[in-house]
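Here we start with a single chain on its own, the form predicted on its own, put down as structure tokens.
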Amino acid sequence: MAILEILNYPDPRLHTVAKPIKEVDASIRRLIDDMAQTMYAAPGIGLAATQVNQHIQLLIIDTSEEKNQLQVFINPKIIEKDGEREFEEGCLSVPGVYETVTRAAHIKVEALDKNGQTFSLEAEGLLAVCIQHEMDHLLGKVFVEYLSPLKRNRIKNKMLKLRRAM
């Protein structure tokens, strides 16, 4: 397993739309393991393949306190959503920035698991927010794009300044 480099906003590669995964094979499972190690080390609770410059429809989530309940979503699709909820979000691609975003309160998602088996899951609360946040990455969207242009520009400038300081 390896820790992968996480792309930071406003890297243009974060705006790449991910392609569906045709076959869940050993290389996909290896990427899942590397992404999990990367997410836990960061530390974070969700990571989309787009964030590690792999533009395929894969995301992982672990909202457990113990960090031992990794959930894998391959080619995820939201098939139901209702309600609205505001939630303070952060992102491994936008380190140190937390802003309130409005998302669906309850969702139902269909995806493939690590073994390529289809499953569906109903989610609310933090898990629902996390799934929607990570799925946005697969569409080439970063959570700061839900914010006002003024806030988004401030965050962009802050991130560029941090990159120059490295």
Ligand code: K1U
Contents of the next structure:
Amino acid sequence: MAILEILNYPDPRLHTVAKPIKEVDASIRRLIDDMAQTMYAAPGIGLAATQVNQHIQLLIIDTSEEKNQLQVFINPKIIEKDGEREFEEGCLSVPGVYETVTRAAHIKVEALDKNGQTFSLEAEGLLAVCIQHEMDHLLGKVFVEYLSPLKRNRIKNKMLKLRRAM
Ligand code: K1U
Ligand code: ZN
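In place of the form predicted on its own, the structure of the form predicted in complex with the ligand is requested.
Full complex below, order starting with the chain above.
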């Protein structure tokens, strides 16, 4: 297993639209293992393949306290959504920034698991927020794009300044 580099906003590669995965093979399962190690080490509760510069429709999530309930979503699709809720979100690609975003309160997702089997799952609360946040990454969208241009530019400048200082 390996810890992968996480792209930092405003890296233009974060705006790449991910392609569907045609076959869930050993290379995909190796990437899942590496992404899990990267997410747990960060630490985070979710990670999209886009964030590690792999532009395929794969995301992982673990919102459990014990960090032992990894959920894998390949080619995820939201097939139902309703309601709205606000939640303060963070992002491993925008370290140190937490902002409130409004998203669907309840979703139903269909995806493939790490064995290539189709499953569907209903989610609300943190899991629903996290799935929507990670699916946005697969569309090339970072959560700061929900903020006003003023706030977004402030964040972009802060990130560029941090990058220059490194
Ligand atoms: O996409 C990402 O960069 C992961 C992101 C997921 C997320 C968190 C909160 C709301 C929406 C999406 C993170 O994991 S940020 C880090 C974080 O929230 C966290 C880290 C350690 C413990 C608990 C939470
Ligand atoms: Zn994120």
